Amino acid sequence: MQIFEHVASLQKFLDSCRKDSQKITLVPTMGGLHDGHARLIDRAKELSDVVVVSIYVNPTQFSANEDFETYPKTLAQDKAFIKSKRIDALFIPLNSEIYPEGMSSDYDVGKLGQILCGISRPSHFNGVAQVVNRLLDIVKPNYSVFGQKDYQQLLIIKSLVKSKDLDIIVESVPTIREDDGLAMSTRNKYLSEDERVNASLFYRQLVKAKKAIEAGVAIELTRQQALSSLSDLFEVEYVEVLDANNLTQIKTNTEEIIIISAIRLGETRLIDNILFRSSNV
């Protein structure tokens, strides 16, 4: 495994790979790596000859009152983790390498970034699009891999690639969960022991809602019941049942449904979702 801190040296390495007709996959991360990231890397290795993992905590996707300063930074452990996965290149850039002209951005991902998580984090997805666009421009991969847990982000990145007509295939990997169903997340480290026990109830309520819809319960009634049940346990930011293709309201021709939610447990914000086929298909 080679470690790169500078864009020029990484690009020189990748150019040599392309001369050998090798395909390249990028796995962008913010560190704090866990088994969910391992699955992204495994998928990347299935797709191409060369895998680049980036670790960069992007300041432009954090609002002033969020956890940029306290976001888990575990670089030594992350390096060991990446080395064990036998990937080709680890990219750990400084801010000046990612944003050589400063961090201001005129990115606007539009309506898709203003709903759901975008309501409480109004600048978040603009920052995500900014950094992902920059990483894609640096690496110029054939593929890039993202997890479905951050589903709104996944759709925004797909939209970004399409709007810029980039010759990149965005691959997604299903959410990886702990044994009790909690979606793996770097921010799970914030949970106290008691909070960690209660956190598993988040996914269970989403599963309950899925079963209700599959049993024929009306979608809005199911959503209201899920909201009520989740509110007994957590501070609920939102819970919605939507068309998974575009995060709009479900229609008669909707093929895939997503139950998607964000909650707060103590000081920790958690997101999760369940994807499933509509019974109308």
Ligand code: PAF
Given for the second form:
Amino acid sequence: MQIFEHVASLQKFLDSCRKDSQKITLVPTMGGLHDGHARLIDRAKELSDVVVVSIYVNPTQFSANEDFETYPKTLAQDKAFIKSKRIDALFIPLNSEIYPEGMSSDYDVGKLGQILCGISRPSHFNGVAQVVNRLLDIVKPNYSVFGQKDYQQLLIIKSLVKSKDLDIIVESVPTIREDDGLAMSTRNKYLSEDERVNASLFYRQLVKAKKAIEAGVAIELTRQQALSSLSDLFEVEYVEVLDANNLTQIKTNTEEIIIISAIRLGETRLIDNILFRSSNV
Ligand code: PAF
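Please supply the corresponding structure for the form predicted together with pantoate (PAF) (the preceding block corresponds to the form predicted on its own).
Let us now look at the entire complex, which starts with that chain.
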């Protein structure tokens, strides 16, 4: 595995791969790697000859009151983890490599960035799109892989790639869970022992809602029941039942449903979702 800190040396390496007709996949991460990331890397290896993993905690997707400073930075463990996955290139750039002209930008991902997580994190998805666009521009991969846990992010990145007409396939990988159902996330490290035990109830409530819909309970009633049960346990930011294709209200032709939610458990904000096919189709 080669480690690159500079755009120029990474691009030189990737140009030589392309000359040999090798296909490239980028897996962008912010480090704090866990088995969810391992699954993204495994998928990347299935897709292409060369896998680049980036580790960069992007300041522009955090607002002033968020956890940028405390976001888990575990570079030594991450390097060992990545080495064990036998990938080709690890890219760990400094801010000056990602934002040589400064961090300010007028990125606006539009409506999709203002709903759900975008309500409490109004500039978050603009920052995500800004950095992903930059990483894609540096690496120019054939594929890039993202997790379905960050479902809103995934749709925003797909829409970015489409709107810029980039010749890149965005692949997604299902959420990887702990044995008790909690979705793997770098931020799970923030949970206290008690909070960690309670956190598993988050996914359980989403499963209950999915079963209710599959049993024919009306969408809005299910949403309200889920909101009420989740509110007994957590501070709920939102819980919605939507068309997974575009995060709008469910219609008669909705093919895939998403139950999507964000909650707070003490100081920790958790997101999760369940995707399933609509019985109407
Ligand atoms: O999902 C993440 O880890 C980040 O939002 C991403 C896509 C690496 C951009 O910083």
